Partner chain sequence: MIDILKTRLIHWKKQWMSLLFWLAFPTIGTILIIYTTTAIQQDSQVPVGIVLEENTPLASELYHTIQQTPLIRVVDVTEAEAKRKVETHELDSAFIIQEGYEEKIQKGNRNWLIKSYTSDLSFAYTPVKEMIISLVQEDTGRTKTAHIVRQISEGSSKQWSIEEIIVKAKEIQQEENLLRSTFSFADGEQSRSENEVTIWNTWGLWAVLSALSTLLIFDWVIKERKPILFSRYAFMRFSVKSYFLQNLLIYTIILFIIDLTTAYLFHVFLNEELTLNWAVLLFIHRLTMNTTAFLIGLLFRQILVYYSVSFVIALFIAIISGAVLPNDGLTSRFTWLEILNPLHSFLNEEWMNPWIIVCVVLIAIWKTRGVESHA
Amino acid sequence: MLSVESLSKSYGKKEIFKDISFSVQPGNIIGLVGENGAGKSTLLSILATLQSPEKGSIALFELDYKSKKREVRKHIAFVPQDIALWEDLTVEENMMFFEKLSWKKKGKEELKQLCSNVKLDRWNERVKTLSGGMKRKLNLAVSLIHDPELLLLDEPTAGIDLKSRKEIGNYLKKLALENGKMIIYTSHDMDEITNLCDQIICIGEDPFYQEILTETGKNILSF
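In the form predicted alone, give the structure of the chain above, and only that chain.
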């Protein structure tokens, strides 16, 4: 379980968010929404151990983020909005490269299966020739090499075709339901959020998201 208690973050005198508390159980998908600048990406970055909060505490499977950061990172995958791949390498070469950096090792067939799981069948093609949707799928496959329990995804379906968006969404559901993964992700697509998520966290003062989401009957936390 991921437990977040009274988390606050500021940049200088600018308060980004204050007193955010929530928990995530294995098998849950959490949607993170709010206007631009509300702090969604900052929150994901903190949960990924890339930033530290001013106040509050976080624990993953009772591992404290402050004292057990190195151990915590073994259980986390963070996929930023910007695609982070080697464009001149093939899909296979990218997967093999990132496997070398992973603390958990996998063979070539296991890596190929990860790509197949996300409906990516361009194993021998260079990344620069892939569509935006295929690149997003490869980004996701890379993040799963070390079999993380917590997936943090920043706009994982931004700017891609509907087919790829549906395939990624279906796979995230499968990861949660069948593999017990905890998933937190941001999106501006409210249909995607309401269809996929068990719970929705709304950050910021803009009432737009709150009004739309209230009509869905979903479990919503607002900060």
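For comparison with the form predicted alone, would you give the structure of this protein in the form predicted in complex with the partner chain?
FYI, this one's just the chain on its own, none of its partners or other molecules.
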């Protein structure tokens, strides 16, 4: 499980968020919402060990982020908001490339299966020639190669068509329910959030969001 305690972050003098505390149990899906620039990506990258918080502590399966960073990373999948792939390589080559560097060994068939789980079937096409939505799917698939326990997804469904979005949503739900993964993800699609998440975390106390969120009838944490 993931426990986050009184996390604060500021860039220079600019405070992004303050005193965030929550915990995530295996099988939970958490939705992270807030207006543009609220600090969703910042929070995710802190949870992914890529940035350090100003204050507060985080632990994953009792592993402290500060002292056991390397160990913690083995259990994390981070899908960045931007595409982090080799544009010149094909889908297959990207999967193979990152598999070689990964903690887990996976065969070609397993990698192919992973791609089809996120509804990506352009196995031999270069990333360069893929559509934006397809790149996103691959961006997600690559992050899942090492079978991580905590999935941190920054707008994984942005630009993805309705059908694939539904399918990816179902896949994430399955990962949480059947495999006990913990998932935290950001999205601007409130229907999707309502549909998938057990809990919603809202950054920034914008009344507009508060109102919409109460309508969902979900468990809401605001910071």
